[in-house]
Amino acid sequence: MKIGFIGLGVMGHGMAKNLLQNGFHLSGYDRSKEAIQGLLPFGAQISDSPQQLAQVSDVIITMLPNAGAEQEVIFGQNGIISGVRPGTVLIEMSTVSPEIPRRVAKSGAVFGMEVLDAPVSGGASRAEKGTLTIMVGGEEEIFKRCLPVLHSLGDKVYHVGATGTGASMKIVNNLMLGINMVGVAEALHLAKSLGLKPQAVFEIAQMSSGESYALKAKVPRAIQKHHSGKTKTEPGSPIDLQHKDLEIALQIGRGNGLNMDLTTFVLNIYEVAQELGAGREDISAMIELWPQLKPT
């Protein structure tokens, strides 16, 4: 099976490397020519455009930062659609609104292209290890056909329903993370005002009812920065991307007539962090920034 991989950044690089190490023939494309250089020793080929990549691929994977980039590589000049072959499967692993894969599936069907939306969770370290959690939407037969590819990228692969449900699940998951991160930041500053040590709060809360991914994965970074002045960031979790995901959740919720007051409030806090110039920092920076994060 020949794989085409578009988007070889922090997450995509590790994912593509795992596919190569699992014996797949892989052609890669990224706007940054340097992004693919590290994959060449593993046998990757370079495509000059999404169109060229589509012409030689049985399965195409996209791992891009936003809907604009996703739409450009699929429908733009020299895009996937202009080179895709009937029967090719496009696996959209970018975090986007569920309307994007539904629209792509409808348009792609005209060219005989099949679509799965399969966003991931786990960050860059798990992308490198091939242990991502993958939530997949699309026809079950296509899902089963692509399982060897998906299992090369993640150890937890879930088929959650029709096209768009994978993207929906990822937005729900990231909404929980975004809200939890703000709660952890506020709780830690309350703990500090009460004379509690951050390390003690971390150790006890992770074994108690306050346990969460935001606590376990992000608080150690904040503690490390406090002691060393440096943050060991997880590049796949910047504030800018968390803000984008909260914005998608808010739009969908409002469109469905839901009360999204908490999401609105939390989104505003992330916007303040961006205004402070922290958009590219890991979301663990919300802890340090908390005294300045007063919603407008």
Ligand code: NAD
The other form holds:
Amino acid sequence: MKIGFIGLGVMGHGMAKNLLQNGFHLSGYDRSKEAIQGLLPFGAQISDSPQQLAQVSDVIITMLPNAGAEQEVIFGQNGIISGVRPGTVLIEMSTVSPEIPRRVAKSGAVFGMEVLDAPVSGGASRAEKGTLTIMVGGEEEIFKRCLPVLHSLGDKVYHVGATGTGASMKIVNNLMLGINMVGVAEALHLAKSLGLKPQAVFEIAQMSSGESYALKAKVPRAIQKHHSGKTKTEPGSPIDLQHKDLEIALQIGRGNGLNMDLTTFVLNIYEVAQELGAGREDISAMIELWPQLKPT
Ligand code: NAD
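To complete the pair, please output the form predicted in complex with nicotinamide-adenine-dinucleotide; the form predicted alone was given just before.
Then the entire complex follows, led off by the chain already shown.
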């Protein structure tokens, strides 16, 4: 099975490397030359465009920042659609609104292209280890056909339902994370004002009902950054991406007539963090920034 991989960034690099190490023939494409260079030592072939990549791939994976990039790579000039062969499966692993894979599946069907939406949870380190959680939407038969590929990338692979349900699940998950993260930030500052040590709060809360992923994964990172004195954290789950996911959740929730007051409030807090220039920092930076994050 020949794989084409588009988007060799923080997540895509480790994922593509795992596919190569699991014996797949892989051709890569990214608009960044640096990202392409990074994959060459692992035996990847390089394509000059998504079109060229589509011409030589049985399965195409996209791992791109947002819907705009997906649109460009699939339907733009020299895009996937212009080179795709009937029977090819496109696995959209980028985090986007569920309407995107639904639209792509409809347009792709005209060219005989099948589509799965398969966004992931887990940052760069789990991408590197091949231990991502993957939530998949699309026809069960195509899902089963793609399992060897998906199992090379993640050890928890779920078929959620029809096209778009993987993307839906991911947005729901990241809404929880985005809200939890600011909850942890506020609670830690309350703890500090009460004279509690962050390390003690972390150790006790993770064994108590305050436990969450935001606490377990992000508080040690914030404490480590504070003690190392570094001005920036290493790339992780950037505030910009979290903001994008909250925006998608808000748009869908409002469209469905739901009360999204909390999401609106939290989204605004992430916007303030972006205005302070922290968009590329890991979301754990919300803890340190908290005193400055007054909603506008
Ligand atoms: P990234 O910005 O590090 O990588 C994206 C790559 O896509 C870059 O190498 C960029 O050059 C390339 N690219 C962008 N637009 C392009 C275009 N039009 N044509 C060709 N290449 C293009 O992003 P990332 O952190 O790897 O995230 C990728 C996706 O995974 C996002 O949708 C994100 O929400 C999701 N995600 C990220 C994390 C995380 O912790 N970083 C975790 C889970 C899911």
